[in-house]
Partner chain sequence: MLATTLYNKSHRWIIFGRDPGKPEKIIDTNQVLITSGEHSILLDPGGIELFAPMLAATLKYVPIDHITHIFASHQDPDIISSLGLWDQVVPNAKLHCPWLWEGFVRHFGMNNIEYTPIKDQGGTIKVGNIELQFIPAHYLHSSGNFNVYDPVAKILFSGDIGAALEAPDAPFEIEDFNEQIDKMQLFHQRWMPSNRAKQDWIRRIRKLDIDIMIPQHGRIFRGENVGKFLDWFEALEVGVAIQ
Amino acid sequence: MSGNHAKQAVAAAQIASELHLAQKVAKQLAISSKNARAIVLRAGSQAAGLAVIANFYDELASETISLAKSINIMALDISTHSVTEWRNSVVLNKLNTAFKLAESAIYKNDITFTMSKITNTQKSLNYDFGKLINDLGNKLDEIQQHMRAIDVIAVTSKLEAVRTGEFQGHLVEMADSIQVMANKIKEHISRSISLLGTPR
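In the form predicted in complex with the partner chain, present the structure of this sequence as a single chain.
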């Protein structure tokens, strides 16, 4: 029991750390998307189709940053939650031992009230924990979807860049770097999702 709580607490802290790294990459992504928009503006009418795409990059990057921020807080909440559950389970475990050892003690039933109180607290903590984990899973999926969308847009923008003449090289290079960043974020999120498997 305690072992699971320890693993949960560590896994949640590791997720927070992965998300912190993902957030840093998302910030670079946001800068790259702004650069892409600047090139598109310079390319003028030749890159009209890319303007929408550049805006889209920017929006997705900003959303990813704010999602990563909120997930980070959530992961730390989960870690704290696990530690509370862990401590409660230690108390419960010790009380069970005390109850067994106190076989002949006149007042041994005095601790059953505390035992049932802690058991109820544990139930409610478990319920909240399940909810937090589900929310975390959903938010991680959401970022994953963003990154997939960025990947698709990068491929499309490379195709569109063909029409921009002298700007093609820059735009393709930028789309490649955006893809690399999106893949990095995807890796952090995948690791977070696999870590999430431990607490689940």
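If the one shown is the form predicted in complex with the partner chain, what is the structure of the form predicted on its own?
Only a single chain is listed, so you will not see partners or other molecules.
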């Protein structure tokens, strides 16, 4: 395994772990968003403006859970690619040694043919690996954007809660809790992006 791919495979495993924690928080976030929606329904017409906001919370939390799951699958693909790349590198090194030792052998060109095939496979693996790392970065960015949106929505819902009379306290408390959860998820994503080593 090349040093670079080995580091990225380890980073992928660490990212999967961070995302597992983020996924747990996102599930709590989804429950909180359902609670917020229930309070909004109880508040009736006083909280009409908050109904859409509560739906946004729920939608963003569900998408975050789904993204975290797909990132875990991607992390597994990265590890698998790294192992395959390492195996091919080992075979190439051994064939290279055999080629040098077989200087006067009749079938020496058979070795070069096999080496060429494996080299092409390596190029293809490197391309796929780069694409996987890029896709992983994009999905992490997407979750980060969801959390920023939730943060903005929480601030807006606190402002809207002023009009809900007796429900204001519950709704503000709920929005504060949602912001805390969104911040926790953002921390896990920031650590993941940092592990990926891609400035975003």
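What you see is a predicted model; the values in this text were computed from it and never measured. The term rigid core refers to the maximal set of C-alpha atoms that superpose within 1.5 Å between the two forms. Positions refer to the first chain, counted from 1.
Participant: Given a superposition on the rigid core, I'd like a yes or no on whether F129 shifts its C-alpha by 2 Å or more between these two forms.
Facilitator: No, the C-alpha position differs by under 2 Å between these two forms.
Participant: Following rigid core alignment, is the displacement of the L95 C-alpha between these two forms equal to or greater than 2 angstroms?
Facilitator: Yes, its C-alpha moves 2 Å or more.
Participant: Relative to the larger rigid part, how many degrees does the smaller part rotate between these two forms?
Facilitator: 14 degrees, smaller rigid part against the larger.
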